[in-house]
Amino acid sequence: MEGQGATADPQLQHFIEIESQKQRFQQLVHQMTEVCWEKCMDKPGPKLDSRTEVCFVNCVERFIDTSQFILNRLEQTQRSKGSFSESMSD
C-alpha cells in the first residue's frame, strides 16, 4: 500500500501541467502588454494612431521572437547537458 502514494494519477498529472502551462502563457501575456505598453503608448486617447499600431505589432512580434528564441536556447542547452552526462556515466 505504500507504493501506491509515490503513483500520481495520470489524469491529475495533465491537469496540472496544462494550468501551469496557462499561467506562463497568463504572464507571458501580462510582461508583453506592460514593455509593449510603456515603449509604444505615448498618450492614451480614444484609438490608436497608425504609429502606435504599428509600434505594437513591431513590439509583440520582437517580444515573441525574442522569448522564443530563449525558449530554443534553453531546451538545446538541456539536450547537451544530458548528452553530456549520458557520455559521463558510460
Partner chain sequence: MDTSTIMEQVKVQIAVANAQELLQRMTDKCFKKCIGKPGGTLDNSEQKCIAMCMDRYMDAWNTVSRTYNSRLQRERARM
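For the form predicted in complex with the partner chain instead of the form predicted alone, what are the coordinates?
Chain only, nothing else included.
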C-alpha cells in the first residue's frame, strides 16, 4: 500500500467488513461448540445420536437467549440508575 492507506479502496473496505462479519460468526460457532460440548456430550459414540443433537440445538438457542437477556438487563439497570457506568469504571 503505497502510502494511501487501506481505507482509500472502497472495494477492500467492503471486503474487510464482510470478512469481519463472517469471522465474528465463526468465532461464536467455535465458542458455542465448546460450551455446548461440555453440556451435551457424554462419551463420543459412533454417531451423534438424536438426543445429543437436540441438546446442542437447545444449547445454542438458550446461549443466545442468555446473551440477549444479559444485554437487555444491563441496559435497563444502566438506564434506571445512571451511576452504572461510573461504578463500572471504578
